[in-house]
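One chain follows as structure tokens, the form predicted on its own.
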Amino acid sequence: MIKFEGLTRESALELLNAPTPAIIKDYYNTPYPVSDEQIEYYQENGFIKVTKILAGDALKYARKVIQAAVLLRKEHDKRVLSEKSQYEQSFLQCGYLCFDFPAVKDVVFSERLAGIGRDLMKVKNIRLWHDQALFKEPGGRPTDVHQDSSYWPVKEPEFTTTIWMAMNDVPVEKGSLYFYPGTHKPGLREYIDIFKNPHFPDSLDPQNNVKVPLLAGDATFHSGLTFHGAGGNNTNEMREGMTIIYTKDGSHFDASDARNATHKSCNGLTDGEIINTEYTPVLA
């Protein structure tokens, strides 16, 4: 059973349904300046670390509401880690939290966060694809190397990006992410089924990766085409990560990707149709 200090079911519900304090909501929508050097680094390597995108009370509040949402999503799962599947031992995955919990929606719809993704991808506007909390329990196994875009029916994967925010400190030993620089550029596409058949891509050099530990409030952005993974959690604390996936405004739905065409974000789209649904609003 998942527990967080100071949170009960009742207090979690109250927090998630209460209005976000105005000062914190303003912070979520205050631009975060991105330099030309950061854009160049992202374009060249397919990932980047961005520090202190959330800080102070805004970070504390975001962490608490995301903990509350995870608590409620997982409240009926009483299994211990060893009783879970290999995939579930990699992380607690809770998607589309923003459409169930108003307080999480304010985090996910943040113009501050979306604006960074827009600027790094060098596009005019970006849309939400979906959000998901990715918490790794103490003792949780590594997350296998994969490309995110292989799970998304989007025809332009080069114009997708994921922000991975650390809600608490995530050193290497707690399961920080690592990336294979430049793997977004050659056009490599390989579906790694981390649910049922994880394996290491033949196209990669296992040693050519960059580990990216984070402090609470830091984040990484990575292209949907960048190969990456995460270490196991070898600590006695939960690794708390919150992700938001963005796609360029004007991207098209790929119905040929049958295994992923059931995403809520698709919402009845036909092949080749521009992605524009109630679940994929323009955020920046």
Ligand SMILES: O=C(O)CCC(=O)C(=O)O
Given for the second form:
Amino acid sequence: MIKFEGLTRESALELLNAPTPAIIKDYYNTPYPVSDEQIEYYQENGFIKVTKILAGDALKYARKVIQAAVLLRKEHDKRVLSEKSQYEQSFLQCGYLCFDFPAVKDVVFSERLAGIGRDLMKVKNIRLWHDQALFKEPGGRPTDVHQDSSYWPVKEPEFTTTIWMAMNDVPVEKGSLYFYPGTHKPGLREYIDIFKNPHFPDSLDPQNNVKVPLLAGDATFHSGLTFHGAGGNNTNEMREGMTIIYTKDGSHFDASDARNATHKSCNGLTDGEIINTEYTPVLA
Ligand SMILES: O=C(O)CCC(=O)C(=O)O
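One more: the block was the form predicted on its own; return the form predicted together with the ligand.
Complete assembly follows, chain above in first position.
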């Protein structure tokens, strides 16, 4: 059973249902300027590290809120790491937290965070695709290398991006992410079954990656087409990662692959329809 310092079930519930203090909410919605060099780097490499996206009290508050949501989602899971599936040993995955917990919604709907994704992708507006906390337990195994968009029924994978935010420090030994630069350019290449039967992608040179350790409050953005993975957690602390996945406003739903069409974000959509559901609002 997982635990976070100073959090009980009761205090977690209270925090998650309390209104976010105005000063923190303002911070979540204050634009973070992105330079032309950063946009070019992202476009060229398919990923980028962006520092101090959250800081000070806003970082502390957001971290507690995400911990509280993970605590409640996992409170009935009493298994130790070795009893979990191989996939679950890579991370504790908690998706769609923003629709269950009002305080998480304020983080996930942050214009500051979404605005960076919009600018890096060079699009007019972006929508939420989904959110997920990805905590890696002490001793957690590496995350197998994959391309995210192979799991998402979106017809324009080049216009999907993920912010992966470090809520605590994530050095390499705690399971930071690594990326294969430029691998977004040839498009969708390979489905890797990271859930049950992973293999290393045939088209990649295993060594040709860039490791991106982060400090708390830093983040990476990566395209849904960029191959990436993460190391194991060889520390005694939880790796606390929070992700938000965005799509360009105007993207279309792709129901051609039934494997991918089970997302909550697909609610009621038919093949080729513009993605616009209650779960996928425009954020910036
Ligand atoms: O958190 C991890 O270990 C992997 C994250 C990942 O694959 C992603 O956010 O796309």
